[in-house]
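For reference, the chain that follows is the form predicted alone, supplied as C-alpha cells.
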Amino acid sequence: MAEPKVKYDRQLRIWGEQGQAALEKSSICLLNCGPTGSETLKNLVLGGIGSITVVDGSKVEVGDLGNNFLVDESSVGQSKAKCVCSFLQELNDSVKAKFVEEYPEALIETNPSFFSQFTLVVATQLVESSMIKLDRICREANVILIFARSYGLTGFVRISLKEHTVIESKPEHFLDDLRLNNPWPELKSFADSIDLTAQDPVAHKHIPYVVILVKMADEWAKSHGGKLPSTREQKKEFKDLLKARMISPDEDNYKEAIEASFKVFAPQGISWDLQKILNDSSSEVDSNSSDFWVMVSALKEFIANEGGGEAPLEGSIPDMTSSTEQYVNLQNIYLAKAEADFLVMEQLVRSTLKKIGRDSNSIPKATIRSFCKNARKLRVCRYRSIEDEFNSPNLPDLQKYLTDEDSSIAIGIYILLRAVDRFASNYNSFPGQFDSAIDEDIPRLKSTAIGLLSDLGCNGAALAEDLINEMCRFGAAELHAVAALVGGIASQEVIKLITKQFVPMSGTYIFNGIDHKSQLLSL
C-alpha cells in the first residue's frame, strides 16, 4: 500500500496535511447508490475519505448496467448497496466501507438516530417529503447534509446545515497584507534607512518596491494633509511621481512599484465582510461557543486594542526585484510582526477561554496561528432549512428569477424538480415514466407546476412549454453523463465542508444540460 504522502500527493498540495487528516477522520453516509450517488462517493473514496456507509434497499437490474460503472453483469439480482460498496473498496483499500440493505425513506421514518453517527450525509435522488424529514433529523444532530439529484438532462445540489465557519477560505484574488499605507514602526524604520536618491545605479534598481511605496506614500501624505491619493487624478499623479524617481528605463523595481501602487490606495483597517463577522451575535461567547467564535471574540479585542484597527499581520511578502540582503531583512520584519501579533492573539484566546470556564489550552496553538494568518479572509456560511425554503422561499428573488431571461430556465428546472415529486405523490409514477402515458402526463405536470407556483405566491407565473415537455420526456431517468457532473459538484462541496477550506456554495446549484449551463439560486 502506497504511503499516504505519495498516494495523495497532488491533493495534499491543495488542502495540505491538515485537510487530508480531516478527510481521513470523517465518516460519510450515502443514501441511494444509483449513478449520482456512486459518482459522488467514487470521488470521495479516491480522495481518501475515512469511512463510507452505503444505504440502498434495491437490487441491481439490467437497466443499471447502462448508467452505473460500479456494477456489472455478475451483479444483476444482487444487493446494489453491497455491489457498489465492493467496487468502491477496490478503488482505495484504505477506506473502511460497509453497506445497509434498506431503503433510505424507510430508514428516515423508522430510525432517525442512525444518521447521528456520521460526519456528513449525501442524500441522492430523494423526493421532497423525504428531503424535509432528513433535513430536520440532520440539523437536530448537527450532521452536515448534502442533497444531490440528477433527473434527465437536469440536476441540482444543495447543502444544508445551520452554520459552517471557514478559516482557510483561500480566495483566488486577495490583496497582499503589506500595510504600505499604515506601516508599523519597524517597517517604517527599515524604509527610512534606505535612500531612494542613491546614485549607485545597481543599488537604486534593487530597492524593494515595498520600501519605495512606503516612503512615497509617507512623502505624499506629508504634503497632502495626511491623506493618501483618492481621486483618479491623484492616483495618476502618484504614479507619475514614481516614474519620475526612475534613473534608468530598465528599473524593474520601480515598474513593480507603479503596478502595485493600487495597494497604497486601499483603505486602512478591516473589510466590511470581517466587520460583519465581528458584529455577529455569536462573537458574544459562552461555554458552548465553537472554537471559531472564541477566536473571533479574541480577534475583536485585538483589533480594538493592540491591532490599532488592523487584523493580525499575515507575515508573508510576494516576490519582488531586490537585493538578497534587503529582501531577507524585509521578510524578517514581516515575520517578526506576524509572530508578535500571534503571541498577543494567543494570550487573548487563552484569556477568553478561561473567562467562559473552558480549558485555556483547549484550542491548539497551530489552530490559533492559522486563524491569525487568515484573519482577513474568514467566512461564515449559514443555510436555510429545506422546509423553510420549500414553504417560504424569498418571494422577491423567486419572482425576479421567473421574469429574468437569464434565470428563467434555471428556476423553471427548480420548480419542475419539485413539481415531479408532487406529480409522483398524486399519480404514483413520475411524469413520462411510462411511454403510453406521456401525452397525458404533460398537461398534468403543467397543472401541478402552476399549482406549486400559486402555493408559493406566484399566481399567474408560467413556465416554458418546451421545458415541461422535456421534463416529461426525461421520465425520471438518471443519465450517467449528468450523474457524473452532479456527483462531481457534490463531492467537491463535501471536501470543502469536511476540510473547512475554500467556501462552499450557498443556495441551490441547478444544472441545465439542455443548454449546457448552470446557475446558483438563492431562495
The other form holds:
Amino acid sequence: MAEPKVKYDRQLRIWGEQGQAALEKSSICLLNCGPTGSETLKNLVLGGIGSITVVDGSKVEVGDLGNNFLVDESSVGQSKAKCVCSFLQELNDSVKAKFVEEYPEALIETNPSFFSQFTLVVATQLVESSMIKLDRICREANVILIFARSYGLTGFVRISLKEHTVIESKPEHFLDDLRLNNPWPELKSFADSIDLTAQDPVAHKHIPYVVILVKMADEWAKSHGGKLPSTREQKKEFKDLLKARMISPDEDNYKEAIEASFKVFAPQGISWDLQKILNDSSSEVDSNSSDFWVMVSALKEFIANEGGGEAPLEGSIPDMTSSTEQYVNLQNIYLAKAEADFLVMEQLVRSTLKKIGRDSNSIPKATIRSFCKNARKLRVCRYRSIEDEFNSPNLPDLQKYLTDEDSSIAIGIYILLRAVDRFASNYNSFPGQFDSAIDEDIPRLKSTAIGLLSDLGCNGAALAEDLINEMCRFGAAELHAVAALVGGIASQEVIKLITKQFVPMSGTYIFNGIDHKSQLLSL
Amino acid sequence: MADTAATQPTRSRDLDKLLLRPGNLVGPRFEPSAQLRDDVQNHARVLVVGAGGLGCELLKDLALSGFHNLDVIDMDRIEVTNLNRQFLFRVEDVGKPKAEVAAKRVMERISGVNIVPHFCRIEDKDIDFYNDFMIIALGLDSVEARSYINNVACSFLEYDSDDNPLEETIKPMVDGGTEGFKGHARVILPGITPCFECTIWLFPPQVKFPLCTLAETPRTAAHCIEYAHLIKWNEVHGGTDFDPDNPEHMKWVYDEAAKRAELFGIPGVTYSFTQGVVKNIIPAIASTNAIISAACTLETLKIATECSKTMSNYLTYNGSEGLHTKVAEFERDKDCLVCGPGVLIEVDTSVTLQKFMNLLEEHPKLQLTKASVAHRGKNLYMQAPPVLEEMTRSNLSLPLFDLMGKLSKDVVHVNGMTSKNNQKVSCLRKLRVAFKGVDGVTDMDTAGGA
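Got the form predicted alone; could you also share the form predicted in complex with its partner chain?
Zooming out: every chain and molecule, the one shown earlier first.
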C-alpha cells in the first residue's frame, strides 16, 4: 500500500494537508450515474474524498457502453449504480463507496431526509421540477448542492447553497501587504537605521527595496505637505527621484524599487471588497453566527481601533534583492507585527464569543491566525435559490444577455436547456429524442422556448433558429467528452467548496461546446 | 416512450445524434451518415502523445467519442505520485510503462478499440511514423516535447506555388496543458492556424536564480535548496551527476539546504519543498486534466468529422478564482521558420552537399549545425546511426543539384541542432532550395527568403 501522502503529493501542493483532511472527512452523494455523474465522482475519488453514495435506479443498457467508461459489457442489465460504484472503488480503496438503487426523482419525493446525511450532493441530469424540490431540501438541511447537466454539445453547472465563506481564497494576483506609505514604528525605525547615501557600493546595492521605498515615500510626503504622489506627473517624478539615487546602472534593488513604486501609490486602508463584507448585516453577530462572521465582527473592531484603519498585517514579504542579514531582519519585523496584530485579534474574537454567549475558546487559534493572515482576501459567495432564479430571474440582466451579441448564444442555451424540460413534461420525450419526430419537434421546441421567455417577462424575445435546430439535433444525447468536461468542472467546484479554499464560481456556467465560448450567467 | 423498434439501441446511441443527423452550426464539409461514424471508427487513426494525466483522459475520451484506432507514445514508467489523477493506473502498476498499461486498461473496458502502445522517446520514432496519423493529440508537460512534435507535424506541410498550404499535407494537432486549477486547449492546423512556434512567447523561459544570490546572499528557502543542488553537490560529489529520482541524492540536498537555512536564519526548507524546487514539480489534479482533455477530444472529433463549428483557436481555463474560460484567436507568424513555406536558400548548381550544410551553419536565421538532410523521403546525409552515416558520407562531395534530381527548386528537410535561449536544441527545418541560373527560379517568391 502506497503512503497516501506520496500518492496525493501533486494535489497537497495545491490545497495542503488541511484541504486534504477536509476532503477525507466529507461525504458526497451523486444523483444519476450517467457519464456526467460518473466523471464527476471519478475525479473526486482519485483525490481521496471520504465517502460516496451513488444513487441511480436504472439498469445498464448497451447504449451506456458508448458514453460511460465506468460500465463495461459485463454490466449490461445490472444496476448502473452498483456497477459504477464498484469501478469507482477500484480507483481508490481508501474511499468508502456505497450505492442506492433508486431513481433520484422518487427519492426526492418520498425521502427528503435522506439527503441531510451528506456534506454535498452532486445532482446530474435532473429535470427542472426535481431541481427545484431538491434545492429546497438541501437548503433546509444546509447541505451543499451542485447541479451538472450535459445535453448534446451544451451543458451547465450551477452551485446552490445559501452562503459560502472563504478565508483562504488564494488569489493569484494580490497586492503585497507592505505598508510602504504607512509604516508602523518598528518598520519606520528600521528604515531610518539604514543610510541610502552610504557610499559603499556593495552595501548600496543590497538595500532591500522596501527600505528604499519607505524612506523615499517619507521624504516625498515631507516635502509635499504630507501627501503622496497621485498624479501621473508626480508618479513619474517619484520614479525619477529613485533613478537619481542609483550610483551604478546595475543596481537591481533600485530597479525593483522603481518597478514596485506603484505599491507606494496604492491607497491606505482597506479595500472596497472588504468594506462590503464588514458592512454585511451578518457581521452583527449573535449566538447563531458562524465562526467566520464572529471573526469578521472582531475584525471590524480591530480596524476601527487598534488597526488604525488597516486590517491585521499579513506578515510575509516577497523575495527581493538584499543582503541576507537585512532581508531576514526585515522579514522578522513584518512577522513580529503580524504576531502582535494576531494577539489583539485573538482577544477580540474571544471577547466577541463571550458576548454572544459562546465558549470563548470555541474558535481554534490556528483558525484565527489564518483569518488574520488572509483578512484582506476574505470572500463571501451567496447563491440564489433555484426556485427564485427559475421563477423570477433578474429581468434587466436577462434582457441584457438576450440583446448583447456576446452573450446571446449562452443565454440561448440557458433558455433552451430549460425549455427542453418543459417540452419533456408536455410531450413525454425530449425534443429530437427520436429520429421520427425531429421535424415536428423543432417548431414545438421553438414555441415552448418563446412561451418560457414570455413567462419570464421577455415578450417578443427571439432565439437563434440555428440554435433551436441544434438543440433538437442533440436529442438529449449525453456525449462522453461533454460529460467529462462538465463533470470535470463540477468536481473542481466541489473541491473548492469542501476545502474552503480558492473561490467557487458564481451564477450558472453555461457550457458551449460548439465554439467553446462558454459563459457565466448571473440571473 | 414510443418507436424504439425503429432505432435499436446501440453503443453509439448518443454519438449517432451528432454524426448521423444534419446540423446548422457545423463545418462546411459535414456529411452526416452512418458511413461517417464508421469511417471515424475504422479509418481515423489518432496518436496520443503522452500517457500521463492528460494522456489517460485523452485515450478514454477519444475511445468513447468513436475513435477505435489509437496509438499512444510515452517513455515514462508509472510512479506513485501519478495515482491521484492518472486513473488508468493502480498501485500494483507502479514501475510499469505508462503507455502499455494505459492502452491495456482502455482496451479491457471498451471492446472494439485497438490501442497500440509505444514505450519510447518521441525522438526514437522515424518522422514517417507520425505521418500515418490523421490527427495528433498532445498531452505533454514540457515545452521541448511540444516543440519537437510541432516541428515534425509541420515538416509534412507543403505549399503550392502561391504559398498556399496544400490541404492534404496538413497534419492537425490538438494540444492540452494544465497546472493546478488552470489549463489550456488549442487547435493547431499547420499553415492555417498558428503553430506552437508561432506563439512560443506563450511559454516564457523559466526564471533561474543568479548564482551569486545562491552563493552570497540567500534569502529564501528556494535559494538554500538551489545552492545545495547546483553548487554544493558538485563541490562535494565532483564526478557523480545529481539524479533527482535517487532518494539518497534528494535527501542529501535537503539536509544541506536545511543546514544552510539554519545558518542564515531562513525559514521554510522542507523535504517536500526541496523536491518541488529541484524537480520543478508542477501541481496537478484530476479535474483540470479532465476538463482540458475533454475539450481537446471534442475538437479532435470536429476536425475528423466537421460535426460542429471548431474552436478558434486557443482556449484558456482558470478555476482558481471563480471560473474563467476564454477563447483567443491567435494569429500566425508569417515568418515562422517551422510552419511557414520554408526559408528560401538560393545556391549555385555547383554547390556540394557539404558546402550547403556549411551555409546552414552560417545562416543567421537558421544557425543549423549537425545537419541530416533528406529530400523527398530519401536521406542525402545522416549524422547517425554510424551505418547510415557511412552509407551517405559519399554524398557530401556531390553537387546538391544532382542529388536533388536536377530540379530547379524543391524542398529539403533538415534535422539538426540550433540554439534557443543560449541552449542547444534539436530542430527540424524545411528549406526551399532554388538553384541559380536554372529555369523558373526568377519566378519564385523570395519574400521571407534568405
